[in-house]
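Have a look below at one chain only, the form predicted alone, in structure tokens format.
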Amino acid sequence: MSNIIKQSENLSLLGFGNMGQAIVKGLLRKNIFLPSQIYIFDPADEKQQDAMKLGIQVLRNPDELLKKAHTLLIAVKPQMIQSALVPLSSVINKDNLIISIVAGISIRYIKDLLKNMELRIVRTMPNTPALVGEGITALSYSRECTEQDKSFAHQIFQSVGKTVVVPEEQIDIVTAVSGSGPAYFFYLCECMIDAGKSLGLSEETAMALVRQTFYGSGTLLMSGDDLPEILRARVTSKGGTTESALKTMEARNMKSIVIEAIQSAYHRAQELGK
């Protein structure tokens, strides 16, 4: 284990979703904590479960986080995200490091709703694909931050992908485009799915041909330094079939869609940290 990770000695973390449990897997499967240096609270049962299976230890209440840990990785869902930090008020101080994942809840925010201007808060937006140790995560810090906080934080994200650091008030522009992105791939991936069983493909060949053709792709677009529109331009000749459906995109304003589509999110993630 890092001299950074060793320092901190454990991690609590309030909620356990399908981002926590990414997190976590990734810790443990690089070594970086031991089961035993990982606390959760979670009040669903199956979450509680889910912890068990891992070896890591559950919490019963949501005040022994701060106790076993200095460090808190905040993993609510937006909505709940007042419910579960206000009981919480009175034992989180500027000692603690608070992480949070919950998508357009602001540093300011947070300080707000456990009164305390002094927190030390790193505000992330990771992405599903953490869930295969291929996610990317934006990081923004509070002004309260040291270098050790900030290194120990990018070590967390690291062990579930790669990891960005933008000023904050960006993090709700990459959590439409990259928190929410595996989202619309995936719609994408159906859509074409769909195209090819309404051309006659079962949907067992369909899924084949668009799942290795996006891995294919992918693996393309991060194996240089090339643009997309520069792959893109590859694939087209001029008058062949490719040409024709970007053609049919161009016309269907494809891509006004998809900046409209990324525009929304950001304006509903400002939305949810008011």
Ligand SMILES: NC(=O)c1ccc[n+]([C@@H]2O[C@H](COP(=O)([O-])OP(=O)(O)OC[C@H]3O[C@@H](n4cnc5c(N)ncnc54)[C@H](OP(=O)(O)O)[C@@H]3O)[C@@H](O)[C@H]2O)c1
The other form holds:
Amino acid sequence: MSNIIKQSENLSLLGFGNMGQAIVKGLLRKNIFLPSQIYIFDPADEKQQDAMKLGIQVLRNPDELLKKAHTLLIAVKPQMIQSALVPLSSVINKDNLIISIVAGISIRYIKDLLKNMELRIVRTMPNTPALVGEGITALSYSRECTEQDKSFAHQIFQSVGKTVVVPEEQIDIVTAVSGSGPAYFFYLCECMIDAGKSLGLSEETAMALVRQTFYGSGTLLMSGDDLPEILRARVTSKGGTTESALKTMEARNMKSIVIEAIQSAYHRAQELGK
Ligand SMILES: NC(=O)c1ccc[n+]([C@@H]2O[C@H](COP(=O)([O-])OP(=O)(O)OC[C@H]3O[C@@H](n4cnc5c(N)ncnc54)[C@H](OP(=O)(O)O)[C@@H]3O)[C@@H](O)[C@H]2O)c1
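Would you generate the structure of this protein in the form predicted together with the named molecule, following the form predicted alone above?
Following is the full complex, with the preceding chain placed first.
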């Protein structure tokens, strides 16, 4: 209970989908808020049921969110932000702290939408491992944010993993690297499972090998200060099997394909924000 932010401090969420739920579950797991301190508005029945199962409060109108809490976490899809936020423009002011996880949507865009240039806004980019408390979230702040706002926002995202602070102009890069990053990782898993199957393994065995290999390699990477290239070199003996695989990857320019793919995600994030 000692972690609970303040008995009087509540949190409201606009949108309670995958990411909103991941964050709330982290906050409840770490005892940062009690269920009675969290309010949501989401038009989807199924999401309202999810909220009720967690014991958190479901509101019937979005403008009630600001009556219940000073902090509003925006967790709708980018294409919904306009229709979701505009009805709130008359009830949001600089006494509120707005935290957005919406990809591609700038602090300036939110201020324009709400017709208030003095709003305290934290723009963030989490990722889906937040669902298991192992996300990484980048945060950037509007100049109006106080030190207390910053530490409050950190505490929220540290409940679902780690945090870094970046200037807002780098958030689209973060989106391309770690926001979309889990999908690249899963894609590599799929490729390795297919390769194992093509050589004769059952799906079940290939999956077991790949899952544990990634889990173990990730743990190894996190367990010390060695760079990935050092860890890679340790698995790669001259003339051996790993070297043969890596030479094939290099011959096909795998590194430039990955760099190009991530650059393309970055350009897409920039387009979405226009
Ligand atoms: N998932 C990720 O990997 C990831 C990573 C980083 C950031 N994000 C960001 O997180 C945000 C949410 O993503 P998500 O994956 O959680 O999406 P999601 O599962 O689709 O959740 C969004 C929820 O908002 C609801 N909604 C729609 N209109 C609304 C309104 N006017 N007011 C309140 N709620 C409304 C949706 O209901 P309906 O389903 O009925 O439309 C849905 O339940 C996105 O902006 C995304 O860019 C996601």
